[in-house]
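Okay, so here's just one chain, in structure tokens, the form predicted on its own.
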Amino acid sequence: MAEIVLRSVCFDYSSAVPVFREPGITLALPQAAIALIGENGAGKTTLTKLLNGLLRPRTGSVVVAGTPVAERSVAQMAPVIGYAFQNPDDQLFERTVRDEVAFGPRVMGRPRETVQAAVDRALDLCGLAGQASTHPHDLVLAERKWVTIASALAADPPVVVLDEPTLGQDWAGRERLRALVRALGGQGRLVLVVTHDIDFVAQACDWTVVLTRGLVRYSGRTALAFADEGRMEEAGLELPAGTRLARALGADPAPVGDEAFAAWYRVRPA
């Protein structure tokens, strides 16, 4: 079952700045860990803001987890779709990490005990249990990113959007993020990762959407997303490092992701 469905969606910031032109974007995305990739200006962030009603399409329809977005306000979409912004400082305003993470489920009117349990769970998932009493702006960038991710998860929405989540993350943070994205996708949620980090896509996402100049050039399994190198060049993207290395060593087709590369390397012809 598709959790996100866009049908003939057109959007313009102005007549001089069209993003999604006629006949518009038509796209169906399943419950999975999904990457949304493309060059700067391709329409990635615009698409995500159409999902929660921050932007409204000129034509077409957007349905998220069975909810027609046109019939809901941004506040009404909050239980349906959690959103972690690219710049955490655009999102953080409470005095403690706990209050920040609790804000969403609290204003939704959920019982106090339910909110507390949800916040504890989100803090644990995001490695923030020891920072619950800290002011968010006393944290480094990578930790502030994790606060916004925890905030997106605390309301337990069926759809989560993570905009450039690997920004500022070290290796340990990337590994925690990879495990979290894969776990959420495996639990029947749709996790939409908007990113330029192609190596993270290869490691964490089962499904990939490639946007180029407002057009969907590919939507399908990540293992096949990088088969067409010309498509990646058109989108201003490189192949994942392991895929490039495997191609250089003669792999055809080349594996995608570290695990696939390791499996290929063990049995490659001498």
Contents of the next structure:
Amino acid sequence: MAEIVLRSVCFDYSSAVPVFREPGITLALPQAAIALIGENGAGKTTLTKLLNGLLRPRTGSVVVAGTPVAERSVAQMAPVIGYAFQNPDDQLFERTVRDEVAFGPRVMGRPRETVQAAVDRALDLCGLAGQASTHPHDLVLAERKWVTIASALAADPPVVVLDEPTLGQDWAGRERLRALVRALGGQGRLVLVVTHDIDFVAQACDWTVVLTRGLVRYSGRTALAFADEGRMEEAGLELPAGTRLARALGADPAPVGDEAFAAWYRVRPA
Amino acid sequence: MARGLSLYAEGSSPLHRAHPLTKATLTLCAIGLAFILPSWPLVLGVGVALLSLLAAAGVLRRFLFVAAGLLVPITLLLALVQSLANPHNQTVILPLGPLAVHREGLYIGLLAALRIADLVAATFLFSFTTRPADLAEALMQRGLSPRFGYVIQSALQIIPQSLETADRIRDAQRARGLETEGPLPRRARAFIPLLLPLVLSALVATQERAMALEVRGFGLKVGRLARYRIPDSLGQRVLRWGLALAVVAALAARLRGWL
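Next, give the form predicted together with its partner chain, keeping in mind that what was shown is the form predicted on its own.
Below, the chain from earlier opens the complete complex, with every other chain and molecule after it.
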């Protein structure tokens, strides 16, 4: 079952700045770890904001986890779709990490025990269990970003959007993120990762959507997303390191992801 | 598109191209004359001159739109209060029970409103045709300390920037389930989550701005060059002095009782 369905969605910020022109975006996304990639200004963040009603389409419909977005306010969409924005400083305001993460489910009116349990789980998943009573602004940027990710998870939504989560993350943070994205995708959630980090896409996401100048150029298995080099070039994207290396070594089609590269390398023709 | 605090309207009229100091002088002198000149035909004359300048700059319609909301209530209020309660009131033109509308007060009230209209027109004439950055630049080229210039420019820039940040914060909190619309108690609850990130980010931004300025040599005690000089002309210089003299002359005439 498709978790996110967009039908003929047209959108522009003003008539001078069209983003999704006629005939509009039509897209169905499954429950999986999904990467949304494309050049700067392709419309990635705009697309994600249409999913929770922060932006409203000019024409067309958006349905997220069975909920027609047009009929709900942004706040009413929050239990359905968790959103971790790029800049954590736009949302942090509580005195402790725990209160910050609990804010979402609390304003949704969930019972205290449910909130406690959900917050503990989210803090654990995001490696913040030891920082629960720290002031969010005493954390470094990468950790503050984790607070926003935990905040998005604490409401236990079926769909999670992570906007540029790898920015500023060190290796350990990246590994944690990879595990998290994989785990969420495996739990039957849809986790949508907006990113420019193509290696992360190859490692963590099963499904990839390529957006170029407001058009969906590809939506399907990540393994096949990088097969068409022309399409990637048009989207202003490089190939994952492993894929590039395999291609240089003569692989066609080139493998995507570390395991696939290793498998190909072991049996490659001499 | 950034929402600006500035009222500047893009244009290419002679007024748009005039030196900011010329326009500043024009505005200050028009306000001075409006309050110095004693009789309504003269004050009205200043207003008509300002309106024709607004028309020449292509911003008359915009001015009328903004001014109507501002000036109509002020005029009504002044006319009402003065005509009912000015101590010089003698001639009744309309009895209203225990109160009465008086000719003297009505005249005083309308003259005061006319002066305020001149003031508003002069101020908008300046704001509509002058980029704030150009004014600060012009003042710095006339020897204003760059620190003050920066204060002027940043004050004008920080508010639109804060509005944008406030929008992002609002989006982020709504996406977490916070209702920001609806009845008052609900909106009051949304106040802290919306305000605190704004204050914190403003404080952080101030520190970063200060450091960014310092590493670019803002504090150096050396002479500066201007990237571009704002063009001035002999004609404008003469006009500025002429306007200033007119104000002085009007003031002298008023004090001598010639007007």
